[in-house]
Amino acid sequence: MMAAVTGIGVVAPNGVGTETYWQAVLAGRSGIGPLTRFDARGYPVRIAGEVTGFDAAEHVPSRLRVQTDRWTHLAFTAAEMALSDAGADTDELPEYEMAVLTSSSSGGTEFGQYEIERLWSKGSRYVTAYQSIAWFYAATTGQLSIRHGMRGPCGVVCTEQAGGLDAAGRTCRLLESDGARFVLTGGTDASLCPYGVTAQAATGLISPSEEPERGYQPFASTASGYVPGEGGAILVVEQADAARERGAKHVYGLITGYAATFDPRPGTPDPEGGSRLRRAAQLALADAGLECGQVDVVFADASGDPERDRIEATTLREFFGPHGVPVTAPKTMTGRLYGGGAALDVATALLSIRDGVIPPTINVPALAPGCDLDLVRGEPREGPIRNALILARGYGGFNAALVVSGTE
């Protein structure tokens, strides 16, 4: 069976909508900027992405507004686009066959810190009962389920980066093996607050740059770590005989191959470098089929951490052999996402399928030693794209890797 993708949902900090951002995308249009959902003065983060200019109020009814985080709010708002997008009407669907699959990877932060600060100042009796739900991490795909009325199987994937990947990779398997034929998947993340900043800063991974352009710079002589942001992308995704026959306006591609391993402890002697993301390639291209040969782009995790990238540049050296194969990063325009960054990649690699052409990595002047990748910088390539390996590190040790395919 081969899942079939019919609907794209994006809201990302350089374009609300999937053509919006797509276009930005293509131009070298960036989303990241000065933090400006808090006071970030005291903060070891200044910079970051940005959903700029999303109202929930234009997107989200009251009622549920009150009850949700940001974070599900944009995958509100993500998940109408796909729906709409796929042609898909819920209420013609069997319940009992459309599921909700996500990842998350920090759950409700804002809405937690706020009511943790009520609790704190006011008291108990001035914390809302949606404290209890809002900042769940499967508070997203449950609250998408009661909405589209998705009685199927559902569930949540934390595996903080990686998680949009084994997400989708997971979606497969319901729609294998677990009677479901509709299946809403992804992820958003909105962690762009003192308490989401205060944990993600503690890995010592985020750039300490103040400069849009120089935060985020992977594989490149002066990466310093990465950029946060917020956003993500939801996605429609069938079983392909099942999109046919309810007439589904297009199909971006399909998803082929998945793998996920898991990296040893930290100081552990190992023959592999104590990364198993060549591993998770290897198995990901097995499962779709596939010869190195056969891949025209790899969308690739960048962290921006110079030792990690050295690592991933590694395994594609290894891989692919030197310049073996076209690499970009479009996340070098939103930063990372967190649960929201590797849904958002599958999602750009179905539209770099889509349109032939692999859009650029930014802000790289010049590659480090050690990383001799075809990276792509400053200005998309055309040429036909059949196959995208996409490949995503989750911190803590997860690896996933996902395979996207054209219909032709």
Contents of the next structure:
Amino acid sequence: MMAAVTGIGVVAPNGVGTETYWQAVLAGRSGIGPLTRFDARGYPVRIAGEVTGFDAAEHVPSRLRVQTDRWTHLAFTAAEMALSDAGADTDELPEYEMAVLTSSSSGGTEFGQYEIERLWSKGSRYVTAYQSIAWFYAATTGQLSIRHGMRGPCGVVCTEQAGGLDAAGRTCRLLESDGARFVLTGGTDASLCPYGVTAQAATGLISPSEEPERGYQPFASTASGYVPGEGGAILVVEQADAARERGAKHVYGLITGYAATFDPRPGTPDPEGGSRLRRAAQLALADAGLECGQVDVVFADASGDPERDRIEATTLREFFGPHGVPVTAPKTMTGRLYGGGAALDVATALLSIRDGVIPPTINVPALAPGCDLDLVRGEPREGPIRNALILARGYGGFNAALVVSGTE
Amino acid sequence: MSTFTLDDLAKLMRECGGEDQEGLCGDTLDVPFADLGYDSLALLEITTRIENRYSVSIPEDMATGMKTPREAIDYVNTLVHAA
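Alternative state: the form predicted in complex with the partner chain, after the form predicted alone:
Time for the whole complex; same chain goes first.
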């Protein structure tokens, strides 16, 4: 069974719409700026990748808007783009063979925060009934399932910033053995509210920088953490045969390999003496039936935390040899999008394959000692790309690796 | 205590997400809420807003038991006038 990606929808800080985003990424245009969604003075997070110019009223009917969080609004929009891109008429497909499997890192945080404020300031009778369905992790999946009549095996994956890869990987299982032929996957997140950023800042991984160019410099000698962002991507993934059968107009690529691992308890050594991230990459390549030399680009997790950067750089060096593979982190233009981040990386890798170009990493002037990677910096790099390896890590010990491949 | 009118209900329904829809009018008085696009959760939301604004109490089974705008208006008015 081959899992074919036939539709992509992107809502990102540097572009709403797949091609708008892709052009921005190739031009090295960042969507990171001052955090404006609330008065952030007094908070340890002052810059962010906000999806600006997105008015939910233009994209989401009011009946749905009032009962859902911004994170779901972004997903509604990306899903519509992806379905339209796939040229799929969901009315024509068997409803129990269509599924939705998204990634979510914090649910409807912003919606929840403002209802909790009403609870404490006015009383329980002023909390909207929609709180019950807006803020839990599965809300986006459920709303997409209802809206598009996709009643097959649905679910949500909550593995923090690794979620986009885990959702895509599990999507293959839905297609292989759970009776699905057509799946909406990927993920979005929108947790740039006081409650959201306070919870994120507690990890200590967010940069204290107030300068958009300096807040997220993975693998750099000046790395100081990351910048949070919102948005993500939704993908249509189908059984390749079924896609051909319904006359899908294009296939961006195939999901050919996936694996996930979990870190050992902090302070205890890795049972196999390497990193669990490395193990995930190894298993994903084995799943794809590929050798290291067949990987044309790595979309790195690119934490921005010096220690975590070093672990990833070591993993890549051990795995591919010194400067053995081009590495990139276009997320330096969006910030880290939590449940949406790895999903956006999958979309970006597929566009890379389509156009034969590796998008750049920005804002990395000099690599840190121990991070001497072939990092594609400043300008995009052209050349055929057959296989891309995507890595992602989620806070708390999640590691995931996904391989996407061209159809030729 | 003022009477609860069709306009009052229409305004609340708009606040609960109906702003894209055509306004509630005499013709839709007897159309079931479900057919107007309001599910049980939406009705719960509307009745909570009525309770807060008109200082009345609507039992939950009544909230979901009011099938049409006319039934809702009539029921709320019995409460408002009894208060």
